[in-house]
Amino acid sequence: MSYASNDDEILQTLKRHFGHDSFRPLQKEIISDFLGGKDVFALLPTGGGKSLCYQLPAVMLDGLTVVISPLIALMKDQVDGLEANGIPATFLNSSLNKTEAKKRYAKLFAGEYRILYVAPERLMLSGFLEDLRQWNVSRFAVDEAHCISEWGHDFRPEYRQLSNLRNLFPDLPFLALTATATDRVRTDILTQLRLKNPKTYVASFNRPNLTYRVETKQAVFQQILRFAQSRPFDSGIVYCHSRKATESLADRLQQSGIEALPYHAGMTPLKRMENQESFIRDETKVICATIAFGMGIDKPDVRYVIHQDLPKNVEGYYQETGRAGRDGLPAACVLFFSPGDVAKQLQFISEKRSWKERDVASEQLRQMVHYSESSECRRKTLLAYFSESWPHENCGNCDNCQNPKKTIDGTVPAQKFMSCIFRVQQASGFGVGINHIVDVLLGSKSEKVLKWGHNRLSTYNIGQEYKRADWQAFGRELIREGYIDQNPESHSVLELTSKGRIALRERTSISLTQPTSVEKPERRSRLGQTGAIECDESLFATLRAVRKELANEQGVPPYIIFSDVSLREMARDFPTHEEQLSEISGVGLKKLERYGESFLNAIKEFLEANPDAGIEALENTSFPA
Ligand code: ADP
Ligand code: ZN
């Protein structure tokens, strides 16, 4: 069951399919393979474009593709995808009605679709392993796959049933693919899969097009408020870490004026539904949510993700922020970082029972804040936890690459600092946290300050040179350096270490990175940015109602018609004829059929009413004789 493809077949299938012009990284290695009747075990990051992995050779292939995915809700938005590229398509899962799975089922035995995707339990139904026999299936695809494994987070006991599949089609390839896996999980996957010789592929973790930054939480409403202001047509999510702050905020976002709505577990699955509708749809804008929202959906235009509360973990963290930006164009994740979460989130995991699971939270917490409060690389450090090594100095793409935290020479601030825990110790007998540290050096009044007489130690008030924020932040500094013990243990008690106490015996020159206390100004410009697509914004805005047209006259999502990218080419070429608009990304010859007419009227309706707006591109394109 191989294929003998070449290059030129498969890009040729890629443009006039797909309309796109070249492949992400390991795309055509992997259709390749798969094409060639090989087991491929691929793991790319969310935005890599796995769906193509096992669509385009669907296309090329006779017979059927199963695609086995546990994403019912996917499913529709996927198979409509497919159907607007022309490419014959269906799902079955528990959703449709019995005269419409009949339908369906016909068809399959008529042989008239490419692509089936099925949810897991699908397999188990009786006599479907037996239909299954009679489709004339070319491959199978595994989408999701870590959900085989019980050593991911995410496990499906009816994953079990793939291996059962294997049996019955033991010469047919398969393809796994996932967008999270550890070793482990990835053993678990070949061998659950009995992949047979698998070629294995893993991309680069890295998403070039999203910009990471953090910024100080001060006033969080209205900096959100003024971010999503700043971009009125975007599509952003805001994560909050609790049901009622996703409500609050959507509620705040509303009335100032931001169409926001919100999306938690707590709400009823109707509810849920229409709100993550309806930011699909592109008719909200903001959508408020916890982190229940987000593996439900493939919108590619999400252009920033902002983190209103600290996230537990970085692994988290990245999975959330890799929702922005799949189409490649560029993307914000703005994390708002504060002590007092840290604080709260301290408070949380001495709450828990178990040791384990207090060391476990932990540790997770202390690599977040490191993420957060590090002047390192933010790319470097986020791809350092997934075992990626970050080969560049500078990304150019993170706050701190675009403008890097100035050290000074932190030796006195340090020694202050070490020595008023000291100083504390001694004096008590017992530790205290860091804001009663930081009390003591600003001379402060408090309750527990007089109560303890710590008002007549050595180092009460010699701290007048910096602020409350400055000393908070040399404190978790010297943390994160080593010279200070942080005991979540004991209500975050501060201790030296053997480092700190060295340092604080021997003078030893310590370099601590300049307070931020002043806002940075937040760069506009998105000028230069990886994946950016300059063009005609207001024939960009214009082509976006017609899409949204479109979208209401189909009943599909707007992405589904045209990708940004594509809109934003167009925006950018002003192509007037059907030649010139198959040029642009994302147009193949279906949807040239369908839509060309709809865009090429409203480019050429925006060319005479802008006579000037489309000179450049003329003067670029050569028109066909
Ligand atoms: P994943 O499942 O890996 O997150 P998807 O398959 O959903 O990725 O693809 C993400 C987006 O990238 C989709 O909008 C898809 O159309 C687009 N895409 C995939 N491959 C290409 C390509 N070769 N060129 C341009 N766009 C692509
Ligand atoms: Zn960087």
Contents of the next structure:
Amino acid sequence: MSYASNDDEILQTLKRHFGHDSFRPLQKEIISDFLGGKDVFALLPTGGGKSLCYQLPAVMLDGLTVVISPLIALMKDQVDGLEANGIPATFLNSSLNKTEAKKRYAKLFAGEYRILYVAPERLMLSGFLEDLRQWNVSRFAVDEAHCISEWGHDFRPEYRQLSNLRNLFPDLPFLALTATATDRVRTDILTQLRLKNPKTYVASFNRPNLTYRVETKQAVFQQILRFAQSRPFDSGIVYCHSRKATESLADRLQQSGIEALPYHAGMTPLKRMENQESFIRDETKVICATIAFGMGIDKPDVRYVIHQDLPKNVEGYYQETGRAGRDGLPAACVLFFSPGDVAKQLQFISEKRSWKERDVASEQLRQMVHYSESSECRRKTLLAYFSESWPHENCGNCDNCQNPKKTIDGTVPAQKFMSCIFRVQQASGFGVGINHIVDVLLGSKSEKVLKWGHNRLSTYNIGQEYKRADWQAFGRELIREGYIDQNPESHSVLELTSKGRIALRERTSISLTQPTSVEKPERRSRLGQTGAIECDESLFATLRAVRKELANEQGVPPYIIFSDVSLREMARDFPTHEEQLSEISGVGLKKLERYGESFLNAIKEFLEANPDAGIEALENTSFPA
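Now show the form predicted on its own, given that the preceding structure was the form predicted together with adenosine-5'-diphosphate.
Only one chain is given; partner chains and other molecules are left out.
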């Protein structure tokens, strides 16, 4: 089923129903092909506007667009947002009671909806596919399509059954959407969904509005507390490895005056839902969570994501940081790094049963450590993971580009470190871990050093010119650069590689990153300037209060009313009548009708109380008779 449309018609629909004058990269091409009846694979980064790619065609087409999504928590937000824009939509999932589900089924049979959200598990229930045949389905959209691949970071076995839809609906177009996928996962998606000659669109993974920073983890609670205190009005997510850590951190933040709540899989579903709702409605500013949190969150105004602990892999880290700044405004991503976290991860990896699992996990951890300790642009490292090259030397929006790390001639410390590994192996006939090598270099009198006679080695106590943390950093950098191998199956024992043995023998010149045991405190003025909207902050605060009041009245999250982008543009341009307000991004006809008067009155009252604030805007304003 295809639909012939022109560009003007698509743009008019975009403005009328969604309040936007232009598309984000690749949206228009994806929409045109999907409207034209083609199968489409689209990889757009978080915040790249995936939902619009099926929502806009659904408005222009007769029939029902079925959206398959694993994110039950997200379905209600999506439907609330569509209804706020005057688009009839619904969802079917386990959160509905029988009476409510029955009502929705009746409306589906009556053809009253344009969009239906459904989880893959329900799709395959007996009888449901037969119902679909009677609902005049015109399109299928598969969201979070990476869940279909066992090579992905979030594999869902039930997604494998989606290929059966092709048997029942062989002629309907399919749209597969994801925000994160390596080359291997992309290929698997196309194969498993049996897409027919699909048009493929892969947007840049670059999120220019996100600032990336890695700090040395020390008194991590105080580090997080200072960060949250510096942003009292901002929403943020802090990711922790364990359930216990989320509870402890949230409790300590609360005691320090920060509105914080925990979220993890060990809580009751009701409690998780309550805490999540409190966060998306701006009643709680900080969520302390395990990775169980975030995929079902459509909150666009998360201004920072903090990782208290080292993530297991780069793909998961990218996905989690991607929950910041989805509205395109500046947001910060901070990772606290500790060598101790690496050791913990290696221990977990060594306990895995399958050697294949251990190999995969070890390689993923190596890539994550490389990202954390590398002196090159963070953005370049992230994009390279997804096979995308970054053409610039300096992104200007990560710590390594804002404050480049200095390098030193590390030939001597590298020689000492590698020589110590060689001497220990030669003397004892077995290898040791990084901490033991550092103990020998620093002349430690620890039980193991003395027991194994390593205090008698020529490399004993020859490393006094550097601190313990510095030597550990040198060791990890030599591992990353391929001079040393670290074997997780043998208690993370260090071994010289052939490259390392040659460098040791020939005294090859080696550059190392100048160690910094303590990071400089955050300089807020340098964070996240890309995409900033300068505006009157007092008026912005006033408009946020109006938005919160309307959201509470209607029982929806504040961003369903208007995004921060819309409010900041209002606080910049001072619109005082409907024609001006309709020019603001995100103000479609339905929202103008529903909320316009409330926001216009607030702006006029603000200007009356603060005549100097909007003097330039007032000079250019013509009031209707």
